[in-house]
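Only one chain comes next, encoded as structure tokens, the form predicted alone.
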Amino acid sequence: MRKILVVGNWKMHLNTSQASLLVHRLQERIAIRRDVEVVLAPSMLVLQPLSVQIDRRKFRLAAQNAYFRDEGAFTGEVSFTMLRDLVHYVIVGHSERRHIFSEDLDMIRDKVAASVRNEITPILCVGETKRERSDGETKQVLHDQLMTALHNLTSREVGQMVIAYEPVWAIGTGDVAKPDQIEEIIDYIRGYIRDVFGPKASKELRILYGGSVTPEVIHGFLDVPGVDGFLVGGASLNYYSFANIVDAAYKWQREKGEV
């Protein structure tokens, strides 16, 4: 049975009390769904208090970022090692980390390795900018991002991770990619994983779509072969919208006879 993964990336929003209130609202509205896994990615500041508040039958936690060294004289950083007891997932290589904070391919590779080393599932974000797409460079960009980030991982480790395709030109713009565009990219990603790591890793790997995700687009995107869920940005800050996204995913399963 296909288990859908829905991740809410809160980015740099909500203080501790606001985050607690949002979790309270979400727990009121989101039912326990055995075949829909819901993950919340709040700011680093509120991960620990939320870890004792969430209903773990409904939610798991993710960090939005971490540093690849396990410990040391790195003022202001939080390591994957420090997060081991708090989170199941860490978002790695989000376009905002790449383009605003200048994280290069090598740093993202080291973060993926640190995540795996510390037994935290990485959610590796890949995607092209509007200019790269218009110049016909989408697949080359994805190839470079995948090749570097997955360097030195085993087939088993790759099969257990998550890749989120986030076209940079669609993040927060309201410009949603079309299902046929997404299908082409999902096919490319799975094909790359199959060619390099084998068919088992390609089949087991979960691939998410992210970029202006709203409840209205869920059914259409889940109909795309190979889409296993969503990385949700702005809509995850609205309890009504995020709960509706989770409900829409569950209803899609039910309509397809998969529940």
Second form
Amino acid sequence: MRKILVVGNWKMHLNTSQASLLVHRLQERIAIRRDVEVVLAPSMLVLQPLSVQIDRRKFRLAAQNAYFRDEGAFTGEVSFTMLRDLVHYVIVGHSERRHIFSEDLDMIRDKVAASVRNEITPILCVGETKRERSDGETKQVLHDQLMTALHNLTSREVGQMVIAYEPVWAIGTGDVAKPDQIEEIIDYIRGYIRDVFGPKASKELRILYGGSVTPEVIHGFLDVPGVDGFLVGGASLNYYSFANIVDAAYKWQREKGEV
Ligand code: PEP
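Please show me the structure of the same protein in the form predicted together with phosphoenolpyruvate, now that we have looked at it in the form predicted alone.
Let's see the whole complex now, leading with the same chain.
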């Protein structure tokens, strides 16, 4: 059984004191649970203070982005090398990076490679836009995103990473994907990994769903076969909502007799 992973992506929200307050509240509300891994992805600015504040039995940290070169004249950037002692994960290829900051497939491939090289687990986001879905291009888009991003990785490296299926039309819109749509795409992703990297990598790889996840809708997603957790944006900024999502995941696992 793969461990359930719940990642809160705070995006460009919360200054240092607001972030510290949210962690304080989450620490009160979330118990130590060995079988649910909870990851916080705050802004770059607050990673360092939070690394001192968090109870490491409850939380791990992720960066929301990093640059693929290890060091050099790259004004404004932070490298994976600089982050390696601070975070367990880095989110790579989030649709906001792809669409607002024009990160292309090659840039995302280089970031995944830099993450693996620096022994940080990448959380690779993939997903189609509304137009791509309505034009029937979803699987082709995912194929291209996966093929480029995983280029040159070994089966072992792929098995250890995390892929988040985030349909772009579901991010921050309240427009959640239906369970059967999620199941179909997760099956597709696992099938792709099995065909290219073998059954072991496909079995070990964790696949998350992301897109307007809230405590109100989480139950519909927990039963989707192959979903190993969630990437949560808006709802992770509210301690009550985020803790309820973590609780729901834990209870679901316990009811299934997996804990
Ligand atoms: C995200 O930022 O990855 C995300 C899924 O956001 P939201 O939950 O707000 O849709």
